[in-house]
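Encoded as structure tokens, the following chain is the form predicted on its own, with no partner shown.
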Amino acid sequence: MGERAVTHARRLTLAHLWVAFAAFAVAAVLGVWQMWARSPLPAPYLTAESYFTSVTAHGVSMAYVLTTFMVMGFGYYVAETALGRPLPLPRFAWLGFWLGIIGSAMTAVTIFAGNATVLFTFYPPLTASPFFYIGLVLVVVGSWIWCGLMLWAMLDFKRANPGVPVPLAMFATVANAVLWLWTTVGVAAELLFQIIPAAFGWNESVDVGLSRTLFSWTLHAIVYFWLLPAYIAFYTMAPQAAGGRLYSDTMGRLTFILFLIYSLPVGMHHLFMDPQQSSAFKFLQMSFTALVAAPTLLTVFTISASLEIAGRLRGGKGYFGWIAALPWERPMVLATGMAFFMLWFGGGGGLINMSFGMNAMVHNTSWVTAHFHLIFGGTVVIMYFAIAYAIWPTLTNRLPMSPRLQRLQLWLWFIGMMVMTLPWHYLGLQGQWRRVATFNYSDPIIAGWGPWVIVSLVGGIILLASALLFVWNLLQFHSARAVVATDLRPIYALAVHPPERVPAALNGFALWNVLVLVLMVAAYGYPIAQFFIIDAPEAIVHRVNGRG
């Protein structure tokens, strides 16, 4: 598996990650530009509509552009390689990647029109304008048909060969797949049945405890969709790059499943300080959001004990002489390394945001954006990147000019992101708020954030460094001496124990679906009943335009 040169896919995969990492790449300037805006030093182009034009316009690039089409390209990669069979219905992929560009295209113009100034999590009773709200419909119905493909190609490897395991890169895609079907039905209610609705004029109220209870459903399971990839490459691509083998497939297949049943029924976490839901159901998905920990903490020893074997394989003695031995030259290796110490950070984070009373304290302040960044643009991003460094010899042909480069724009993305957020986490206990643009440094209170907000811009600055230099790495190699694809290794790790069989349940998804629908219903039936049997307040709808 993972031997033969892709070939529908391998147009796919680069269409899909080049519009991905553009998208990254412009998230990354206007991003270091939000923090040049809240520091004390002067800013410019700075008005309130420019600031919240380019907060929703970073978050729209990271958190849906970014995320889908690489989810989407490096799917149709796996797809190929894992199962070593064609990629069904290339048509259809196509038309889920133009669907996906045509809703970018008509988002951003919305955007940087000065009309969708609600931020990528949209804040109703605010209202954008509606090609702001059809776009992001039409990005995630080409995600949609990306997942019904990769489930199709995953169908047509066990017709084609019954009773033998689906690949675990596969498993994992597919899993990702379901999860992303139904971490949408929130949103996608929100979007047609309110907000829509109300951009187009048709409603002059909308009811917003509704509308966050619903967006809430989505809001925590899409950071399982943005992480997934990154655990695939912990557990199929790690290994292999660092020379050893997979502590245990079946270790891998739990933790997907595990992520896929409680990663769902968690989201209203994120609603602990509001006033619409009952403190029985909040507690109810705060115990949820614990079991979030168990899929984690698993890959920390199943990957941790796979990396052992490779360093030992490699000469390493004694309780730690192995992490020494490792490969950490090699991209994967590296990135694989940051990437666990900043989900420490980053998770610890997580884990007082889930717990009620911490919440409190840290409700949105720099603490919330601290996390955020840690777990998405650490953990998930600088996987992104290793992924990018391990399959695109395989989609150009060609062997990259100097993995130095790819080692120091890895190292100038993990410093930079610690540099930019750990100071954060100290201004949101100091109680610094968030989603403002600017801050009055002459208040005596608020004037000693002033040097830690700097040190933050510091820290982003070498993070645009970074992103610039990914995407020169990456135009490198399309420039590099080209070389057969068959002469290029395998990346994906067997285990130490290939398995020949496994049950039913951990080769497809048919009994986890059942379980995930018995607890979303307990989680969010009465929530969102609720709003239906009692007569709620509506608020005003008050729509965005480019006047301010």
The other form holds:
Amino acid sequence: MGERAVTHARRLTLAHLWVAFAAFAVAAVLGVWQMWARSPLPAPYLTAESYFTSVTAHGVSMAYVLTTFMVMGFGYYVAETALGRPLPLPRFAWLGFWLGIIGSAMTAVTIFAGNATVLFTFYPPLTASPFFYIGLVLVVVGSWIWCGLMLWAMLDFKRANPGVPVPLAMFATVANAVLWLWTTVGVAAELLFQIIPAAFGWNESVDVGLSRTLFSWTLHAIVYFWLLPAYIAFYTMAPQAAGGRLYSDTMGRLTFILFLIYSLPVGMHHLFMDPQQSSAFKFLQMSFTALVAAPTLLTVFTISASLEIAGRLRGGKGYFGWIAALPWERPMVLATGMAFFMLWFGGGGGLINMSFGMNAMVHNTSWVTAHFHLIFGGTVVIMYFAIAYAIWPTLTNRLPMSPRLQRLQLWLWFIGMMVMTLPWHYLGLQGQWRRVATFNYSDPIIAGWGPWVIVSLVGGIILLASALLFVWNLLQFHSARAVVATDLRPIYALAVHPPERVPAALNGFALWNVLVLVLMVAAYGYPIAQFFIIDAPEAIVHRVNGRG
Amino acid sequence: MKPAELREIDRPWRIWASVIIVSILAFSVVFGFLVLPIVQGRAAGLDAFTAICRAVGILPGSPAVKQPTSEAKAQPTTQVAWSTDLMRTFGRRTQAGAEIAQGCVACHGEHGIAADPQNPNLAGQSAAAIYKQLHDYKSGSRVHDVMTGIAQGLEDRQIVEVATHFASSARRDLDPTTAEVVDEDVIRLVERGDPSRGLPACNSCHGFNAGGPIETPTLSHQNREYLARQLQAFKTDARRNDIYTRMRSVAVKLTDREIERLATFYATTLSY
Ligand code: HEM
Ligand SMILES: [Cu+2]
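Return the structure block for the form predicted together with protoporphyrin IX containing FE (HEM); the form predicted on its own was the one displayed.
Let us now look at the entire complex, which starts with that chain.
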């Protein structure tokens, strides 16, 4: 199945992705200022309040707005292009979009008015203005509509094509929608039953153990929600861009299923140092966490094999000759290579974080922030760029003169990310705290950190340059001379053995939902129930504007 | 393909996926809930049952160590423990409160605004701050010739009533014409602190939107002399009722000159 016309998705995808990237560009500016604030160089406008306002805005924009709009927009695109049929109920898609816009605007106004400095995690007893949370709830409700539409589109396709396998790109997108529905249950419960009532002043105290547990339910799985577009690109777009085929369609399906199953009952690895959970449940979730490595290893293997096919088709010889033979000048291929490179470092860091003993050393240090910038800001976001470059021609029917600036932009992002995050990791090992605005550089121990923070700052500046160049590159599409759509290359890769019939298990999610339920009950049942069985002490809520 | 055929190729997937996933679950449960705690508990001298209950979280404590015991006696800086029940008692202004407040007029002024700048204004101070200070005088955590005796004469309920009373009184008016010329150095201390001395911004606790501890007092509209004396008292360890030495650790880093200027700043500046 090659390229198919985009109908409703054209405007939907453009609208979603432009919102995503606008938020991203603003947040990138804030990010650089934050690094400057943490460095020994005197930063303008720096107060504790402005710092936490900025980190809240940066974290929310990057982690919630960029990602959610990206996933939704890309999902609409995949639903039409991979299934080859118009999106059902486009009106609802627009409803979801506008809910997201209103919610994001509400949240942004609240943050910049100084009424939300609680950062992007929901950890009471600190609370922000209720509008901060209500805005985010609206974004989530908008994304639930998206989930419904993705499921609907897949079921529609199955009804119309009995026995035909759902194309991998769509199967994976629906996996992400199902994952997201499960993921948001934890944070939704926390917001609706604990935080929003507390923020309004209806509750005077809050059980922070329960809220941290509910947030952990969401906190790991949400990372995979952000990540899956990158993996969809690895499986369905990169092999095609490289001129090869996907080594195995079944591996792809298994990978996305494993992500669905093992990204959920594992969130307690964010609570290793917390007292409210017991060691046995921490162990259980840690052992499931180890299994999350499986789909990533499957992917590294499958995609390397797919690229090897491409390299050999292009005349590459020997053990490594196929690597040199790959068309690195194509942004999708280049980005995939860089993403894999960063995945090695980020994945290694992740293994350290998930190990109970080593976690104690890095917990709440800059190591953690550096880690997720590398894997999320690096591996994931660089694939967002590559996806945008790949689909923008079909969205605008235009092609800029050459992808040279696109390659430059990817290189800048890759180099900037390495320069920023490697010293940042090191600083974490030295004990530098995360979420701290300024450091006492006159202290002889802390003084030694200064030069490394400045190196990170330089990396941040390179990243900002790349972010702005990215926006510029996308704008180029809109002003470039028009080309005919038929000139455009198909986007999705064929498998070496295209699937003709697949078992229902690999073509839908009923079985996997049951298994997720079993695992979630085992992993989170008692850890949540205990708060209702045991009389737990509660913390007094801190409200914004609470004192004058 | 016929539905029957489809079902045929699906069956092994359904069965094997369930078997594998449930076996992994079972393995982790056996290992984490039984084997590990029993082994760890044996090393720590705990019986198997206790160790398992601790691992699961039914009993408190770790399965790997005996509960530590200690002879140490805590010497709390204050006897005040915040609870929602206590917080809930604030907020209703009562006649009784107004009557008790009559006993304070001599020093704290007619409406909680002291005539003598050595004495603190109470009007508009937060109820939690007033409550904590009176309670501390009463319990001996904070000591003062006059206030200790006065506080000892008040019952807990009366402390709540008088605290609520003053909290809801209007603050001292500031005369805009006497407002100090903006003191940039002090504003920097208030808003940013001084990282080079490890000095946090006063605003990070005392600020309007700050998430500081509940008992953090309001400083604006307070009297200059009183503020300066308190900062000196914290600095010299003469006042030591601040939990975790929050204020002492700040004040000890301030120079005498900074204390004077901060006191002037809070006593005269309108917007803090
Ligand atoms: C222009 C490049 C970037 C720079 C210079 C930058 C820098 C920073 C800095 C200095 C912090 C504060 C860390 C702390 O206080 O411990 C931060 C936080 C954060 N960044 Fe970035 N960042 C960049 C890009 C990104 C990207 C691309 C993402 C993800 C898509 C991201 C996600 C986050 C999140 C979620 C937080 C909040 C962390 C927290 O609350 O602890 N950032 N960033
Ligand atoms: Cu995680």
